[in-house]
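In structure tokens, one chain follows: the form predicted on its own.
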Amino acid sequence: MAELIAVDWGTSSLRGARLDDSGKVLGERSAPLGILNVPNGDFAGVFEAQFADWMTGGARCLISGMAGSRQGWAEAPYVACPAGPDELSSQLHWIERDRIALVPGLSDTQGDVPDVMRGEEVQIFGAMRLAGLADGLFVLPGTHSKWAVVRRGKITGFRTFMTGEVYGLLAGHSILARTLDADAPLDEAAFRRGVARAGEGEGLLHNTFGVRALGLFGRLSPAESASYLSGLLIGEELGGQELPASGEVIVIGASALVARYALALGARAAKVRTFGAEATWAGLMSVARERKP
């Protein structure tokens, strides 16, 4: 096979990697160009600008993430649940046909009520390729945090909670905002007692003025109370989640935020896997492995 040109396009980011055929990175870049940043819409323009001078020698590029919405470079439909790599493979978006792909995400429902991916669903099969895994839970903390189950190397089901955008509208625009500091390093001992209260049953909207409360009569500070705030709500994602028998989670994501979540888990006795940013080089080299000629 070919070099593989493995990129992320999503909301606020664009980064790439250049992979050799055994998927040893050669090299890697990115640049503040996310869907929303993108100059006129010109995605053309600013692929060939960022990348052009690794589309040689028959390389081909598989794009995953945000590129691929309806606010994207084109829309690529989303595949239903289960699917593993191989179902993503035949349904890929050509822009042009055998050099450059864009990857669909996953669509799966709960009742009558639709959920949809973009962009994770690599990465899980990047984290089991690196993992050895073809079973497992697989947590992707973020603005719209994603809980997927794998079965038999493909995704069964997923569920997403809008877990880090409610943190930023409740810590940036609401009464909390006067009395927590957002910027404020995490202070475990906080954090873990946010996720302890979220465990004892009294809600989430109660929870939340309590954080304002405990500022008032002095028992949190303002630093304490955003580790507190983000320890209810992670708290409050994972009361509702059935861990494995077992105990084994894999986190996928960015190294701050994968660290709450760990720490959350380890609550619940969890055994917790970290992956980072090469977990979607992986990937994309799974989907692209199984591109028929």
Second form
2 protein chains.
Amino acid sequence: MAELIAVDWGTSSLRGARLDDSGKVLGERSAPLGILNVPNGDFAGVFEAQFADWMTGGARCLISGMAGSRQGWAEAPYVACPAGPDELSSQLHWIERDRIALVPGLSDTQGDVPDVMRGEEVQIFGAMRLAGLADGLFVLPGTHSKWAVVRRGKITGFRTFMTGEVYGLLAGHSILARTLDADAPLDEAAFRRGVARAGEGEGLLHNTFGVRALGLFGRLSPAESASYLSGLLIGEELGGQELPASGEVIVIGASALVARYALALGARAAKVRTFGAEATWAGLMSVARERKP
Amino acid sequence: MAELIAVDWGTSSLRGARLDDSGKVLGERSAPLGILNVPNGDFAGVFEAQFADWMTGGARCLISGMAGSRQGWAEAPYVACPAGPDELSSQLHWIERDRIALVPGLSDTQGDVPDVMRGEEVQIFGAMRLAGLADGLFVLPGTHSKWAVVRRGKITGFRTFMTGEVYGLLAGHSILARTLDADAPLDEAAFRRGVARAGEGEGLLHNTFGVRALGLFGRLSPAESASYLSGLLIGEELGGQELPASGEVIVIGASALVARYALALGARAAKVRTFGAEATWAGLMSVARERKP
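Please show me the structure of the same protein in the form predicted in complex with another copy of the chain, now that we have looked at it in the form predicted on its own.
Below is the entire complex, every chain and molecule, led by the chain shown above.
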């Protein structure tokens, strides 16, 4: 197999890596050129400017993330769950035959309300590859957190939570913004208080007002308020999850956020394994290897 | 007793009524001069400009709402629950002795997390007076919805829900804003779907992402999305409430919002009684009558 150029093209950033045929990372690049920041919608131009020097000698490029959405380079329709690397590689959307392809996202249409992901499925396949797992519960914290169940190498179902986005709205644009220091570092005790409060069954709409009331009574400082609110939201997200019998949860994402989820999961005695950006490259490698000739 | 000038001075608006000593409304006024819009913080000047011609012949004025907060005209410290009109009238904050007073708000510090209200307590006392009730469950929908329990003429405890504010943030500023028509009229079927979905236990952070996913799959139009989201949030707020044995709930507020709560409460077989702005004037009348000489 020729060299793989692995690209994660999301809403706000564009990241790429050059991998040899064992999956070893030979180089990485990133730019603030997410799909919402592509001048004149010229995806081909941005791609060539960023990666032309890597696309030599028969190298192939797989692109995951929002670049494959309706607002992206081209639409790669969702593949329905259950799906593994094999299902994705058989439904690549080729921009240039055998040179550049968009990896489709996944849909879960098994319940009353559908769900979708784009990019996270590749990170999950990557973590499976890196951890040597064919089964497990995978969490990808973020603006829209994903919880996915993997069985025998395939994602069988998943759910999205607007945790990060709701945190940003409440911390930055609600009445809570007046008495909350959003730039304060994590206060672990306040965060744990928030997680515990979320478990008491009062509901998120009530608990969030509690941030203001606790502040009015001097029982939560502006710095503590930010961590407490974060704990309320992450605790709410975790509250609805059934942990596997093994107690193991795989958390994939940026280290600061992963650390918060590990803290909250620790309160439920979960065993947490974590992965970062390397999961994306490994996942695209899995999709490339499954590719039918 | 002399004539009462009843004023509700909130965050975004200033409303007043002139009442005779039977409580009959002789005239009403309002201006967009909420406490955040008082030029140079000159509360006395705004008050005199709006109401000087009413403040004659020994008339007295009681002011409820955020004018009594730290950011208002002067701070009237919270009175702790349980409290009725008597407790409020004995702790008025006089701006001018026997002429103009701020009515304090209430605090509920009985649980782990405190709660507060300013202005809604007066509306509750007014609805009690108008309905001839000394016991009941009272709901005041809004930016920050309040649920209060009344026993023997006193508010014994209450809880706040950030329902209206979270709706505004999600409908106007989240990813949902792209595919939601916030100006569409209420679609009752979509609203009921949202209320029902909220009762299925998936949690608000997941259910709100469902608005986007249902839209992507063409199962919710932009107009339906707004009503469905409203149903999700109001349903979430209602989900945590224990209804009284009588099944009766008193809802106080603007008619369009009250109608949504009546719909959602109807799905739980509650008997709903509703009150509007008249509750404020009746409540201030109750506080005035309890006033010790």
